[in-house]
Every structure is written in C-alpha cells, then in structure tokens.
Amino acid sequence: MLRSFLFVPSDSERKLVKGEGSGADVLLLDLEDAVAEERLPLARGLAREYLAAHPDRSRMQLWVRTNAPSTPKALADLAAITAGAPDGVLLPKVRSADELVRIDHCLSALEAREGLQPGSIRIMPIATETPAAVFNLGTFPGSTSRLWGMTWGAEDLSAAVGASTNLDEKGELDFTYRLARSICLLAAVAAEVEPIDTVFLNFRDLGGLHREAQAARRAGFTGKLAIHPNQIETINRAFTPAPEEIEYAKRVLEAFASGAGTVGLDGKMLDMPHLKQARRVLASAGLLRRSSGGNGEFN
C-alpha cells in the first residue's frame, strides 16, 4: 500500500539523502516545478543515478514527476531516466487520455532499450491541473494498462483558470477545486486505480495536515502527495487502519463467511457495501489474501 508520495527535487543530492530518511512510501523525484530550466540536464543525469543506485526498492519505491507530455521535455525526460528503471512515472498537466497513450507507447520503446521487463513502469496522472483535463477524466479508464493511479491539483488549474486565488472567503478551497477533486476521485475509482490526494502546502501546520489527510481518506483516498519530509510520519499514520477499524472489519467478513447477502452484527443490519468496505480496511493494512469463493480471508 502506498500511502505517502515525496516530492523531491533531483538537482539536489543532500534534499535527496534527505528523503530517504522521511519513511515516505515513495520519493517523487521531481524534473519538472522543482528544477530551473538550465539545471534540467543535470537533473536528469542526477537521477538516473540515482535512480541506477538503489536497485532495492522493499522499503521505498522510486517515481519521477517528468515535464507535461504535450512539451518536448517529457520525451527528454523518459529518455534520460528509464535505464534507471524508475518504478513509475508522475505526468503533469495532462490534458487527455491521448497522452497517457503517447506516453505508454514512448515507455514500451525506451524498456525495449534498457531490457527492462515491459509495462514495468506505471503511471499516475496529475489529473485536473487544466481545464480540458476535468472533462476528459472520464476517458482515462481503460487507456493503458500502466494506469496505477490518478491525484490531483488545484494551484496550476487557478493559473490556468485566471483565478487570482484558489480560495474561497473562508480560506478554504473553492467550489471548482473540490469540483475537481471530486471527479478526479471519481473517475479513479471508475478506472479501478489509486486514488492519491494533492499536497498540503504549510507543511509547518501538521494538525491541518493530519485532519486533512484523514477526511481525503474517509473520502476514499488512498494516498498524498508530500513537500517536505516531515509530512510523512502524519500521512502515513492518517491512511493506515487503526487497530479498532482492524478489528472491526474482521468481524464483519467473518458474519459474511456463511455466504448470506444480508447479516446483522452489533445489532446493525450490513448488506454488501459494508462488506466491500471491510475488504478495502483489511487490504490497506495489508492483511487481506483473496479466496476464490471471493469473500477474501484474511491472514
């Protein structure tokens, strides 16, 4: 389970190291805001190395954010880090399905290069930062099978919009952003992939955070994006299951081993959603093995 994503800029080595101490699920090697424009070849070369360095990743996968696949520099970007053999790949700006396809299709040829195994490499979306993008989420389903996830963003799409503030009177997201958010949790969930939540961007306010993290998780998301390694020890522990939600969705798959469509436990009547609820609780504390019969046991 990926819970954590770590933006980190690859023309830095010591924010690097850095990062490998944060216990983020993933570090985000980031080519594109992070990096001005005449460090980009030195950022590429950085974290093909490093990328190249650390062949083991138990512990913490590696991504890169490359540049907007509708810009030369994506293709640049793919070019210079797939010998690295990154787990999977961060597109920003993504405006349709189209690029993803691009995308997927560039990937195959540079895994061909590198001999590395095909569709190794995934991708996840940053799926709202233009206007065109929140009306094609819809078509991402089905687009390629390197889907792994999609997140979202609400700075480049005020940009992109004109809005002078992505904030309402309250200091709290405007109705387009959570528009935007919505659909793009939405349609994760309609492409069965990750649903990831965006940054929090005062990362000295860890109690925002935390309450943060936890309502995009009773939301349905899996995951957020982090800018600063000491957000990560708050999103791990919000998108992990306590030991009560644990024990509770025990109970319920057991009241469902019979078979029956309907059950009552704790004297509440609990149909099928509970149940799939239940699975998701378990498979995010990563205690759940499917069974064939389908109702899962867990280990």
Ligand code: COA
Contents of the next structure:
Amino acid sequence: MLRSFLFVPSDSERKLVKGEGSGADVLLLDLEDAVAEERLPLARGLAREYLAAHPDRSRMQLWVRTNAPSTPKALADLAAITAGAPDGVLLPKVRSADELVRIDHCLSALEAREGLQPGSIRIMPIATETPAAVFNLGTFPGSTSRLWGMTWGAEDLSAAVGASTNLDEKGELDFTYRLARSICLLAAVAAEVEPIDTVFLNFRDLGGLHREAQAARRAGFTGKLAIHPNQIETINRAFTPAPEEIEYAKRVLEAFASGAGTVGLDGKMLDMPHLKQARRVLASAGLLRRSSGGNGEFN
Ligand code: COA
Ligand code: MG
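Switching from the form predicted alone: structure of the form predicted together with this ligand?
Full complex below, order starting with the chain above.
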C-alpha cells in the first residue's frame, strides 16, 4: 500500500537526500510548481540521475511530477526522465482523458526506447486543477491501463477560477473545493484506482494534519500527498489500519465464511457492504489481495 507521497523539488540536491530518509512510501520528484522555470533543465538532470542511482524501489517508490500535459514541457520532462525508470508520473492540471491517453502513448514509445517493461510507468492525474477536468472525471475510467490513482488540488483550481481565496469566512475550504474533493474520490473509486488526498500546507501544524488525514481515511482516501518530511509519520499512521480494526475485519470475514449473505456479529446485522469494508481494511494492511474473490479467506 502506498500511503504517503512526499513532494521534493527536483532542483534541490539537499532535499533529494533528505527525502530518502523521510520514510515516505513514494517520493514525488517535482519538475513543476516547486521549480523555477530557469532551473527546469537542471531539475530534469538531477531527477534522472537520482532515479538511476536508486534502482531498488522495494522500500520507496520514485515518481516524477511532470509539467501539465497541455504544455510542450511535459513531453520534454518525460523524455528526460524515462531512462531512470520512474515507478509513475503525477500529471498536474489535467483537463481530459484524451491527455492521459496521449501521455500513455508517449510513455509506451519511451519505455520501448529505454528497454523498460511496457506499461511499467503508472499514471496519477491531479484531477481537479482545471474546471474542465471536474466535468470530465467520469471519463477517466478505462482511458489507460496505466491509471493507478487520482488526486485532487485546491490551489490551482482557485487560481483557474479567479477566486481570491479557496477558503470561506470560517477558514474552511469553500464548497467548490470540497465538491472537487468528493468528485475526485468518487471518480477514483469508479475507475477502481486509488483515491489520494491532497497536501496539507501548514507543515508545522501536525495536529491539524492528523485530523485532516484521519478524516480523509474515514472518507475513503487511501493515502495523502505531503510537502515536508515531518508530515510523513503522521500520514503513514493515519492510513495504516489499527490492530483492533484488523482483528474486527478478520472476525467479519470469518462470520461470512459459510457463504451466507447476511450474518449477525456482536448483536449487529452485517451484509455485503460490511464484508466489502472488512476486505478493504485487510487489503490495506497487506493481508488480502484487493481483487481476491470468495468470502472467507485471508493470508
Ligand atoms: N523534501 C525533502 N526535504 C525537505 C522537504 C521536502 N519536501 N522540505 C523540507 N526539507 C528539508 C529541508 O531542506 C531541511 O533540511 P536541512 O535541515 O538539511 O536544511 C529540513 O527538511 C527542514 O526543513 P524546514 O527548515 O522545516 O523547511 P524549509 O523552510 O527548508 O522548507 C518548504 C519549507 C515548504 C520550502 C519545503 O518544505 C519544500 O520545499 N516543500 C516541497 C514544496 C513542493 O514540492 N511543492 C510542490 C507541491 S505543492
Ligand atoms: Mg500546483
């Protein structure tokens, strides 16, 4: 399970080194918003070198955030970094499924050029950074078999909308951005890919991060983006099921082992949605494969 995704500005050798010890499940080597235009060639070179120097991805995956697919920079980013065999690419400011298909084709050509396994580089769009994307999210399922997850963002969306802020008078995200979050969650689930929550910007406020991460997990998100190494432990904890949740989920599966469609447990009626939820908990603990069928078995 990939729970935490740490953005690292790719033009900073210091942060690339620091990211390595962060405990994040994924480093997102950033070529977009965290890198000034004139430093992009340097950042591409450093990202490629970093990828090539870290071929073992068993502990930490390495993804790259490219520039927006609608810009010529995106293809130059991909051409520069594919030789390093990134595990995935995070695509910002996506507008439509067509853009995902085009990136899929480009990656196929680049994988062939570099002798990489076809389809090995996964795709995750930041799926709510343009108003157009919010209307097109339902078309993402099935657009490419590379689609691994979907995440959302409130900062670029408010800039695109022309809003002076994305917050309401209480300091909470305004309705437009909460709507984008919910639609992203539903679209990811509809596409049978991972819904990943967006960044928490106030990186000194770990209590606030904890509350936001817990709320995201309760809502159904399976991981969260991060901007600072000190956010990783909190995120990993929030998206790892607690021992009592795992025990309860095992009991639910056992209760359904006979093949019944509905059962009683601790005086409560359980039916298929409860079984599904228990299977999700065990899958997120790495105890059950997501796709495995049957009612009762787990490893
Ligand atoms: N990845 C790796 N290392 C990071 C890091 C990150 N995202 N953010 C901070 N660090 C390092 C710092 O370099 C510093 O290391 P040092 O002690 O060796 O100098 C250490 O962690 C402590 O950093 P701190 O002083 O608390 O923060 P800062 O003021 O240096 O940096 C930010 C604050 C926001 C600029 C920085 O966290 C950052 O670059 N975040 C990522 C931004 C990004 O990628 N945005 C795009 C997505 S929204
Ligand atoms: Mg951005």
